[in-house]
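What follows is a single chain, given as structure tokens, in the form predicted alone.
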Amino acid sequence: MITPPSPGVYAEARRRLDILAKPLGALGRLEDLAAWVAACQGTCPPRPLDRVRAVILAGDHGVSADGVSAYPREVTAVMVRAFVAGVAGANCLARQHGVALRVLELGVDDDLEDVPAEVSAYHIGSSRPIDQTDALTAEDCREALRAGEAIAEVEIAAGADLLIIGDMGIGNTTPAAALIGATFGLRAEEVVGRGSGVDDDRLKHKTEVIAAALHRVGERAVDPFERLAALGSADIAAGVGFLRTAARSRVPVLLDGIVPVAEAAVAEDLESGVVAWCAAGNRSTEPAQQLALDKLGLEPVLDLGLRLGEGTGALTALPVLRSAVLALREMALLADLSPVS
């Protein structure tokens, strides 16, 4: 089991919050977030979140060829190029908030010869259709987990005091929803969502694909590694490895939408204690993400109807987290203020 954020420092932070120059609890969720960051850092007041680093893990998915998305499979590679060029939504928000951003592809079905070689340094390959066969071989799944660990280690070595994990892959809400369904014993009808904006006919088909995948895997889903290999993808498995390494290294992570939350759910099953190092940046429009957040005990910072992915929900929530830390650090204690005469 992974060591949790310091309960003693969390309690110290709550005591300090109660004696700041404000009514008790007046900062609402900011107080919860500030205490969590302090506990993760092991110090109160916490240090400012000045070195935030974000990684977008990209990959293609076998189900994307089967009409589960409103967009064609080729868009994944187009968006990887957009990240590299610095013109995607995540790039805009990362620049605004001073976040170092990298994109790495684990399984994009394109040679990507026109992008820097380091983008494909961890390439494994696209996943297979989860309603027909396992997404990954056991060895590919292990390799993807190791890749995620290595990616996190690079970010941590660069001095990250907070990590953000994003995703990119046409069709990726289908395996993510299937993973959440298998993790928590939910039916396809409960976890399916419209993803990038599918119409009613495609939503019905997407539900059938998820139901077939869950039925195919059956009791094998009890084992989190089997579940990940059967229903995930190289980029999702890398996300699981990334989260485990961050938690082991005592570096907090701000999660984004359905894909990172699915990764967190599997990571927690593989190694208890991962989720304690995670905060939820935003509540997406995907039913599976909302159900998983409830199961994991995570209350999102924002609820703005965001469904872009890429880490954009977490990046948008980052200023709120930073505000929470600064309030705990810099607000005066009530006892230090001169009484009004």
The other form holds:
Number of protein chains: 2
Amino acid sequence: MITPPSPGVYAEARRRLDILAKPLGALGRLEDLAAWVAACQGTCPPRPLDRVRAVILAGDHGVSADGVSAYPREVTAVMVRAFVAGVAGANCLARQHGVALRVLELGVDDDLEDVPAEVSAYHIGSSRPIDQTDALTAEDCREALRAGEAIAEVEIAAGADLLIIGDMGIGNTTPAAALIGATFGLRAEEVVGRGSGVDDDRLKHKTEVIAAALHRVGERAVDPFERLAALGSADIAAGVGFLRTAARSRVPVLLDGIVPVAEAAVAEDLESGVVAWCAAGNRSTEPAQQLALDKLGLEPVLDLGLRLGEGTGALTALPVLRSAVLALREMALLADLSPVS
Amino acid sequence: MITPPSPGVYAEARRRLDILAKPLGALGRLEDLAAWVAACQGTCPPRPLDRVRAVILAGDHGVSADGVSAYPREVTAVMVRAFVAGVAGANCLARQHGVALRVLELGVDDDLEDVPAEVSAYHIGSSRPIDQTDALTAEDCREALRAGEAIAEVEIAAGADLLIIGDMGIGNTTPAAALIGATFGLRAEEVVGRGSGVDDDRLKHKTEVIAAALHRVGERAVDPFERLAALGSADIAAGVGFLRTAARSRVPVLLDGIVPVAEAAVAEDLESGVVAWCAAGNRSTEPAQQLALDKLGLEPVLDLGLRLGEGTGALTALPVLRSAVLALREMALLADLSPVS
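Switch from the form predicted alone to the form predicted together with another copy of the chain and print that structure.
So here's everything in the complex, that chain up top.
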């Protein structure tokens, strides 16, 4: 059980919010977010969220050879190069908000020789097709968890008031939906979504793949490590390790779409208390993401129909979280305003 | 009829969004917002929204002597001083986002001798209680509209890629709700809200005040100028003039809560085409604001339960609009990404 954000500081932040120069509760959800950040930091008013670091975890997925995505498998490597070149959506948003962004690939099927070697420093390998066999060996799954922990430790050592975790991998909404289904006992039909935009035929096929995977794994899915090895991937297991280390290190995380939320769901089962250190950046169009957020008790900051991944929903939500913190830090107290000149 | 944002540039922006390095439509509402900004500017890709200017229009309301608010009338002047001192919520958010913020009072019942004279440069006077008599004489209403136009002209001359309009005035959700009710043929019970947080007794009384005002004005409300003079106030009429001038000048506006949305509804009736230049920053907790947004065809960027006014909802939403523009400007085209090294 990971120690939660400070309930005492949360209450202190609530009391301060109540005496700011505004009607009681008039900042709505910004007040919840501000109090959560204060509780995570253990201090009220909280420090501004100046040092934000985002990591995109990339990987290929066995199921992507099998028509579950609107895009070919090779796009994963193309996008890794785009992140390195600084021209993808996540790069634009990270620059806008002064966020340090790193991409790391855990299992992209491409030699990526033209890309700096550190991108592949934690390379393990692509996952196997989850409808047919376990995605990872137990050994690879353990290694991927450790890789994610090491990645988080690097970010935290660099100084992080907040972390963001993003994903890139053609086919990755299939294992993410399967993990969410297995975690919460939901059926394939409930968790499947259109991902990058599959048509009705591919959606039907994707549903069958998820159903076959859930059926294949059966009761083994009760154990979160078994579930992760059976239905996940190296990049997803790394995300789980990343989140666990962030929570253990008392660093809050802003989640993004279906993949990071699936990682949070598994991480919470691996070690209770991870999700208390997470906020949800956005509501994705993926049904599984919305179901998991509800189950985890997370209400997203934004609801803009985003479904790009890469951490873009969290990056777009970041200034709202910063506004919440600034209001708590900088607004006058009602009592400090002079009623007469 | 005001010329709308360019349909040709809107279509061009849509075509460009479709070929960016992302799945089709994956940026959701950001894509709508980016295309709208491009259309307003008449150029694609659009310029970044660097120069944003916000104006808070303040005034006192006759109904505030009569128990429709949780706060005493004197708080309007207190908050004007807070804006000048730079310590209110709107100031914090404006600083966060590099927004130039001015407060102007059109009818605050306080000499405000300790405040720079330009704050009162357009002072007309507080409104009369709308349940008993018209809020403004026709002459004062015309003067307030002209004041709003002049205020907008100053902001536009200073250079504005986007304008934000905020409000401050104890009691102002009562005339705003009445204006929205009269504009769209809604009953007092439908448009009334808790404003700054009134209890059930005051809510009942506020409903009666709005119902009496709507009944008193009757068919005169069909004419938007009569409606504004009868149910508005000097600050609200100034907001209407401000919005009309912004639209005529082809400068987009990000709306805030119930008061600016009521102003947009009246401005649209005064001169068709104003609302095409407006986006909605946030969904307020006021029922009238939500009803008016629906009627005007505006979907808010944020839905965070904000109800502070001051332009704070629009200021909080601004970085999302900026993200939309940046994605359209800076993201690589899918065709520009090299599939192999």
